[in-house]
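One chain comes next, on its own, written out as structure tokens in the form predicted alone.
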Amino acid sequence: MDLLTKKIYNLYMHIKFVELNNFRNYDACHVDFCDGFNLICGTNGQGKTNLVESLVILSQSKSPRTHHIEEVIRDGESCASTKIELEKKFGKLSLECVVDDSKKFFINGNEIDKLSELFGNLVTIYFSPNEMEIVSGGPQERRDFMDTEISQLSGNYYNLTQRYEKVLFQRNKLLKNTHDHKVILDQIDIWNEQLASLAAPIIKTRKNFITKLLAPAQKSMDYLSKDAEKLNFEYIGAAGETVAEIKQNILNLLEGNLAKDMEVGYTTIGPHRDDIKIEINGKDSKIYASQGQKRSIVLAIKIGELSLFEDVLGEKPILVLDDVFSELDSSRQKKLYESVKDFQVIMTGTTFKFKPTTEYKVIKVKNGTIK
């Protein structure tokens, strides 16, 4: 089972404009974008990050800054919205998110029934200083990274993870709330089978993802570091090359860990506990990489995703960079421009020392107002 099957067509995609209403510090706002580089500039606290956040919500279904989506509603208001017009090879497409007491998404004005329907319409690769947690943070940050990116490539994968979470909840409920061990032993095999059946394709897809990502990420790292630094990714989880092998190994681990699971009251193995080991020059980057190296690793991963996504989806994703240049020297700024010149790029910064050599537009933000 491969949810990351390569597409043979080639589509052109870019955002024409975004409209915000009562979104963060924006009252009503319309911003047109060019097809190349869009440089969103202004001093800190003016609304640059709020603007790019609105785009990421429409591609990933969630905010990259908060787990509480209602925080995007402007103070004193009861509703917020973000809407874009997207141009693709087959025509124009509008996407909208409305946030009040819930979160609703619309495609061409029609509310979608399933969140998975949103994925694949607007596809973004997003980088901000918080993305450094992919290297510096705990396993949860790396699992979230994989699941967020793969869901953009496959709505089916998103559905799979949601079903897994529901079965995991039921197995944990049995372990935590049932004090009669005989009752647990009588029922656990049913939940083990369901959990393993869902866990195996999730793990297989994650392994495929990081395997396919390594080559373009290393190519980007070679360019950024002048061939001085080598990357490697290793998935830490159940062994196996095929879905069937992974499922059997998950079942064996669930059975072997049952006593521990009964003691602690939750499931201690599975894709919800897995991790990626990211190595630089053969060493664990979380421990041994400098801050500059960690930033380069994440940048290389994000630039590598551009070509991987284009390969899998058959269309160019949009690169969204929030406050990247502030930590890059002039040499790496130029290299970054050169690496992504064939994509639509939307980026924020207080100033831009270098301007792209290809098409670009400067968008100035001051206190939630666009100039």
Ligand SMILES: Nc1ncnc2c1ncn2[C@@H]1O[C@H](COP(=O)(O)OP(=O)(O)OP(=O)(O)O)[C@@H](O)[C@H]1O
Given for the second form:
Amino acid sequence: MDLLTKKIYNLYMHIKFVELNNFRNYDACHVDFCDGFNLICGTNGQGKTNLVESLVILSQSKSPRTHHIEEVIRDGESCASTKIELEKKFGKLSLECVVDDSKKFFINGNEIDKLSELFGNLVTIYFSPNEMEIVSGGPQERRDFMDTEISQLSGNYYNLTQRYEKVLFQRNKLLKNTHDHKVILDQIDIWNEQLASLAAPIIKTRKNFITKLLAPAQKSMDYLSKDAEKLNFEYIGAAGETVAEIKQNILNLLEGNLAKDMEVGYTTIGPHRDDIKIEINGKDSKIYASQGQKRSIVLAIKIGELSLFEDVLGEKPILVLDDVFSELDSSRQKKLYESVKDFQVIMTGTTFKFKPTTEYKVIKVKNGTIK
Ligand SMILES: Nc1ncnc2c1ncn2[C@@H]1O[C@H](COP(=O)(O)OP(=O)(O)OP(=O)(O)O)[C@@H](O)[C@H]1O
Ligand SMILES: [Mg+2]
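Please give the corresponding structure for the form predicted together with the named molecule, as opposed to the form predicted alone shown earlier.
Time for the whole complex; same chain goes first.
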């Protein structure tokens, strides 16, 4: 199964406007975007990040800032919403998220049953300073990165990860709560089989994603660093090229690690423990790379994703940059601009040291209102 196979149609995606209601420090607000560069400016604490967060929720189904989605409800209110109109080549589409006691999504006014239906409608590549965790943080950050990005490309992948989590939970429950080893040995094969059947396509898809991302990310890194810094990364997980091979390897690993798993009371191998090894000039980037180099690595990965996503989806995704541009010196700002000027870009910053040569719009934010 290859969930990342190139599709044949060719589409173009851009957000026409967003409407917020009681969303963080916004009361009721409507913001029109241009198809090119949208520069969201304002001093600290005015609502720039809140505005881009409202867009990312509609592409990733979750906030990039918090696991507690109810935090987006304006203080003193009981319900928040964010709604966009999106233009694709086949026509217009509206996406809405309403947060009250729960979180609900609507496509063209119809509530969706499964989150997987949301993915692929609005596709964003999102970069904020927190994304530096892809390089600096632990393996969970890199797994979250892969899962978030691949889910946007494939609702099926998202469903697989959800089913995997459920089976993993059941296997862990058996390991943790059963003190009679014979009972575990009687039941474990069923869970191993189910877990391996779900783990294999997840790992295969992640390997595909990482392999396809490598060349465009390396190309961007070469460009950003003037060939001084060589980027490399690979997926670290069960071996195997095909889903069948990976499944067999996972089964072997589950059996080989059973004694350990019984001792610790949880499953110690599988895609929930995998990682990406990221190297710069042949050395582990987490230890070796400077702050500036780490930022360049993540930037190169994100720019690389733009072309990978365009290739897979047959349409250009939207780039959302929070607080990234202002951190770059003017030469890197110019390079970043050159790399992304054919996309719709929505970016925040306190100051911009350059003027786009393509279509652009300045959106001034002050205390939750737009000028
Ligand atoms: N649920 C909420 N209700 C009301 N106000 C909120 C809520 N959540 C956050 N805020 C307010 O939003 C403001 C922060 O907005 P935001 O993070 O978008 O600022 P920013 O413009 O990105 O600033 P910076 O330049 O520092 O990144 C703060 O004043 C904060 O108190
Ligand atoms: Mg901010």
